[in-house]
Every structure is written in structure tokens, then in C-alpha cells.
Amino acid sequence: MNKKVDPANGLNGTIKLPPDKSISHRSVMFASLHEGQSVIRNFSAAADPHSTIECMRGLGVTIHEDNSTVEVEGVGREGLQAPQGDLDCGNSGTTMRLLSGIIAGAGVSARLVGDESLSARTMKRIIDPLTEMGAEINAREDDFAPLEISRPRPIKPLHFPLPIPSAQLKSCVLLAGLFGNEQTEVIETLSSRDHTERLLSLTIEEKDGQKHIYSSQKDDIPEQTYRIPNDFSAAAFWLVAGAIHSNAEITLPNVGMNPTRFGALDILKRMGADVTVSNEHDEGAEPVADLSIVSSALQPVNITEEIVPNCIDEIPILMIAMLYADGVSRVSGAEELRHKETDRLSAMAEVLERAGADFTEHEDGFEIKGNHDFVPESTSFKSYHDHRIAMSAAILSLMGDQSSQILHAECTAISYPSFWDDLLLLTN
């Protein structure tokens, strides 16, 4: 499906965002794990959590679906079964990789298998210290899914220092590690999304600038019951549409606020965003708050090495933003964006390019010369098949004089299915 996008003469209106993709995963695994049922609100109707909902049925959990609420019937660490066909993660490295870690604990033997854009994402991250761990992973090429997991022997602990900055390899390695007689302890020295250790209530120890996290079977489950607050990674493309367009006033109410996860915000405000936080609040083990965003005159930033890890996500996004702020900004260190759903630096080069924006692409991330007047050439954007390209590529396509076009833009869905809809409320 291609998607017309037409220049939008104002922005205004309320956005209920979709639910956080990163904590709906997490709440169905966890929920699994514990012993009992857990009610989770405001599950992500996106694809991606709903391949974990299927991955964990086929491991034996019983899952009851009502709209947006999810009832999970926990069986506890010792009650995963061995599934009967293969786990089919859909497009999702978090399904994959995290699951991995929990098939590894838990001693199971299970076939992980993806799509075409899953499957050229490399693995090696987390077969290494599965392996070391004990588990034995047949993947293609020893790199690549299908993930044939098995595990003969116990668990052992592991001392692991993270070799980057991912939630998803940290999270893999505590998930095997809750099933060990003794602790393993992940050591993280830049800051990465920690919906994991909250969500577990996991042992966390500061110690020389660096975060200690421990997990073995000693740890409680915690019951996963609550409201999943709504994704703050959403959320960046409206207070960048709002930020650049000269009439725009946009509200999102209940946006996941956790510290870990909005570093696109805090760059934003340092960009000169007119943003306005309030009625801020917990839900769960989560912080929330409502986010309004209204036209803006942006400065150029520098986005370095020790904040990507906080916005790895929204860069696309705020790559657009760059265009917008009157100087230059520049983008380095982000080289994991090679290795998402897509080459991320290179999609992005390419819509930059295509616009008609002056820029240098590096190996690790970009220089952007801004212009608060600049006005995109109408033209076809490809998406490559990534939600995140596609739903940028929309907003840049907002600012234009002349309609473009978003091609495959049926791929947003993945994370923000009512993503179109929305930019049709707000420009109507």
C-alpha cells in the first residue's frame, strides 16, 4: 500500500497514541513467568507484541484477548512447555532476542523463526553469552534465524559486562539468568531502556558509574498487572510535526515517561521545542505524564555517543527535526542504526536526499544544514519495508508544497497500526 500525503496548512488536536510496544512485550513474558493470572490494560494492538502473545501460547501459556486487555495465566518458571511447531517472531528482534534468553533458562527446546527483514538481523549478539551460559543454538550461517535452542545442562551464571548499550542483549541475558542457581550480573556503563529491571523489580547496584543488574531463580516474579502507558517513541513524531510547522498545537495524553526512554524530549527542549509537561504520575512501575507540543523555532544540536542509547529510536525523526533548525546539527555514534528492521543511516539518506536536503552522511551517523524555511521536494519516499522511515518520511512530507508519496506505507503498523488516521485528524 502507498500512502498520499498531503501538506498540511495547520496541526492541531489530541492524539491517544498507541500503547508502548517495548513494556507490552515485556508484560506478557513476565506475566508468563509469574505464577497466577496478571491483567494487563491498554495492550499495543501493534504486530510486533502480538507475535510474543502467539510465541508464549505456543510455549503453553494461556492468553485471553478483550480488546486491549490481556489476561495471561502464569505458569510460573517451571511450567514452560516445549511448543509443538515452530515460534514465528513475526518482524520482532525483541520476541526474538528476549525470548531466546527465556527458552535458554528455561531449558526448553524450541525453533525461532521471522520474516525476510527479521532474519537478515544478525543474532551473534545473543547466541555468544547464551552459549556461554549453556545453551545450545544452531542458527544459520552461526549468525542468522532460525534459532534452534536447546539447553542440556543447568544454567550457568554469567558475569557480563554489555559490550553496547541494548536493552534487548541485557534483557536476553537476566531472562536466562532468572532460571540459575546462582546470580548473573550484567555491568552497563552507558544507560539503555530498563523496563526490564523495573518491570522484575531486579536487584540494581551502583558502583564506579557503572550499573550493576542481577537475576537468578532467588528473584519473585512479580504479578504483571496494570496500565501500559502509551509510547513515548510514538509520541516523538507528533512534538517534531508540532515543533516544525508554523501552526500546530498538539496535545498526548499519558505518555511513558521513563527516563531511560525519552532522551528525544530532552534533545528537543534543547533544540528550543516549546514543550509543556503535565499531570505526571505512576502507572505501575512506570512514570507518565501528558505532553503538549505547539510551533517552535528550533536550534541545530549535536547528538553524541552517550545520548543514542536514550533515542536510538527517535533519531529518524529527529533527523527531520534538523532540517528545520537554522544551522547544523550533527548525528554520530548511532552505528547500531545499521543493524534495525532496515540500514536506518542509509533509508534516512536517502529521504533526506530525495527531499532535496543538504547533509553528509558518516559511517556513524549525519551533518544536516537546517532551515526553518526549508520546503521538501515532492517526490516517492521508499519506506524498506520500516515503520520508523515510513512515519518519518509522512511528517517531512507535511512540510512540502506539493503532495508525496510514502511507499509500503502499510509497514507502520508494526507500531503504531492507527498512525494514519491520526496525521488525518490532525491536519483536518
Given for the second form:
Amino acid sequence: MNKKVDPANGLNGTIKLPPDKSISHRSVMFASLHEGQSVIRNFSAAADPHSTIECMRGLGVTIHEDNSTVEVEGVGREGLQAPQGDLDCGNSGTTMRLLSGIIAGAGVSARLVGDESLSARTMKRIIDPLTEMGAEINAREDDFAPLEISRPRPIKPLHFPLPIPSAQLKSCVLLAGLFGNEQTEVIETLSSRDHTERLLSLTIEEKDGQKHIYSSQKDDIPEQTYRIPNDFSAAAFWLVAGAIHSNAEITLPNVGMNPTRFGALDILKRMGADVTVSNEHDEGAEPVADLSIVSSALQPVNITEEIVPNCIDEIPILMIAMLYADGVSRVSGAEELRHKETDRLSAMAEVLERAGADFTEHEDGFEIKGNHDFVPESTSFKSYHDHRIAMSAAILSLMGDQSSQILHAECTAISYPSFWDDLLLLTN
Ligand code: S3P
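Next, give the form predicted in complex with ligand S3P, keeping in mind that what was shown is the form predicted on its own.
The complete assembly is shown below, putting the previous chain first.
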């Protein structure tokens, strides 16, 4: 499906954002490992968290869905069953990587498959530590899905300094560690999203500027009854749209404000974005607030390696903000973007190229020369079937002087099923 996006005269309104995708995945996995019922409210309707629900059902967990409320009859750590067929993780890296940790830990045998994009993403980063912990994993070319996982021996604890600042890798190892007699220790130098640690109340020690995170069989797995905040990563699209458009006022209620997630908010503020944060409070283990944005005059900014894990999913849309900042902005240390649903650096290079932007692509980032009255030239943008590329190109298209087409626009349903409706709501 292609989507036509018309230039916007204004962007005004209040958006009910989709629930947080990362927390939705974890809530249903951890509720399954808790012994007893959990009730999760405001669960995401997006495709990725539903891949997780189907996989947990495949492992023998009963899960009821009623609109955005999900009830999980948790079976406890010992209760997972070997699935009858493949566990289909769809497009979701979080499902495949976190579930691999659970399956290896639980010692059930399972085969995990994914779509074309997920089957092309490296799994070596999780295969190596899980193998050290005692799992046997057969992977295509030792690296890619399908993954056949079994664990003939008890799980061994691991002392694991993270080689890359990835929350999926961190969570995978900690989840396998939950099944070990002795403590597994993951050491993190650059903080990545910490939803796993918060929702499982894991022990964390700060030493020499590093976080040491522990998990073992002795950790209780808490009931996962709470309301999931709305997704900051989805909010970022409208924060940028509001900042770059000359006639905008957008309100975004109940947005997750986890400090390991809102790097993009800090960056936009540094750029001069006129954002207001109000009604700050906690929902369960996560901080939440209402955000609003109005048209802003943006300054250039540098995004460097240490902040990349806190805005990893927002870099494509931040690059659109950079196009509207008067001067040269830079992104470096972001090579990891080449390993997402698509190679997001080269996909964004194509979007910028087609838009007629002044930019240079590097192996680990970009240099972008922006100006506040930039008008994109192109009338058609490829999404590469990647939700975040499609949505970034759509926001850019709002700034054109003629209609544009976004190709394979249905991929937005991976994280944000109501994106196109929300776009219409703001422009009408
Ligand atoms: C996620 C972690 C990030 C992020 C992904 C969701 C998670 O991946 O890009 O969209 O829920 O843990 P990495 O941790 O591999 O960078």
C-alpha cells in the first residue's frame, strides 16, 4: 500500500499515542513467567507486541485480549512448555532476542523464525553469551534466524560486560540468568533502556561509572498488573513535526518519560524546540508526563556516541529536524542503525537524497546542512518496509509544496497502527 501525504497548512490537535512497544513486549513475557494472573492495561495494538503474545501462547501460556486489556495466566518459570510448531517473531527483534533468553533459560526446545527483515538481522550477539551459559543454538550461517534452541545442561551464570550498548542483548542475558542457581551479572557502560530492570525489580549497583545488573533464580518475578505509558518513540514524530512546521500546536498526553528513552527530547530542547512537559507522575515502575510542542526556531546539534542508545529509534526523525535547523548538524557513533529493521543510515540517505538535502553520509552517521525554510523536492519516498523510515518520510512530506507518496506505508502498523489517522487528524 502506498500513502499520499499532502502538504500541511497547520498541525493542530491532541494525539492518543500508541502504548509503549518495548514495555508491551516485556509486560506479557514477564507476566507469563510470574506464577498467577496479571492484568495489563493500555497494551499496544501494534504488530510487534502481538508477535510476542502469539509466541507466549505457543509456549503454553493462556492470554486473553479485550481491546487494550490483556490478561495473562502466568505459569511461572517452571511452567513453560515446548511449542508444537515454530515460534513466529514476525518483524520483531525484541521478541526474538528476549525470548531466546527465556527459552534458553527455561530449557525448553523451540525454533524461532522471523520475516525477511528479521531473518537478515544478526543474532550472533545473543548466540555467543547464551551458548556460554549452556544453551545449544543452531542458526543459519551461525548468525541468522531460524534459531533452534535447546539446553541440555543447567544454565550457567555469566559475568557479561556488554560489548554493545543494546537493551535487547542486556535483557536476553538477564532473562536467561533468571533461571540460574547463581547470579548472572551484566555490566553496562552506556545506559540503554532499562524497562527489564524496572519491571523485574532487578538489583543494580553503580560502580566506577558502570551499572552492574544481577539476575538469578532467587529473584521473584513480580505480577505485571499496570497501565502501560504511551510510546515516547511515537511521540518523537509529532515533536519534530510540531517543531519544524510554522503553524503547529500538538499535545501528547501520558507519554513514557523513562530517562533511558528520552534522549531525543533533550536533543530537541538543545536545538531550541519549544516543548512543554507537564503532569509528571509515575505509572507503576515508569515515569509519565504530558508533552506539548509548538512551532520552533531550531539550531543545529551534534549527536554523539554516548547519547545514541537513549535515542536509537529516534535518530531517523531527528535527522528530519536537522534539515530545518539553520546550520550544520552531525550524527556520529550510530553505526548500530545499520542493523535495525533495515539499514536505517542508508535508507535515510536515500530519503535525504530524494528530498534534495545538503548532506554527507558516513559509516557511523551523517552531516546535514539545514535551513528553516527547506522544501523537500521529491514526490515519492521508499520506506524499505521499515516503520520508522515510513513515518520520518511522512513528516518530511508534510513540509512539501506538493503531495508525496510513501511506498509500502502499511509497515507503520509494526509500532504505530493509527499513524495515518493521527496525521489526518492533525492536518484537518
Ligand atoms: C528495544 C531496544 C532497542 C530498540 C528496539 C527496542 C527493546 O534495540 O532499537 O526498537 O525493546 O529492548 P537494541 O537494544 O538492540 O539497540
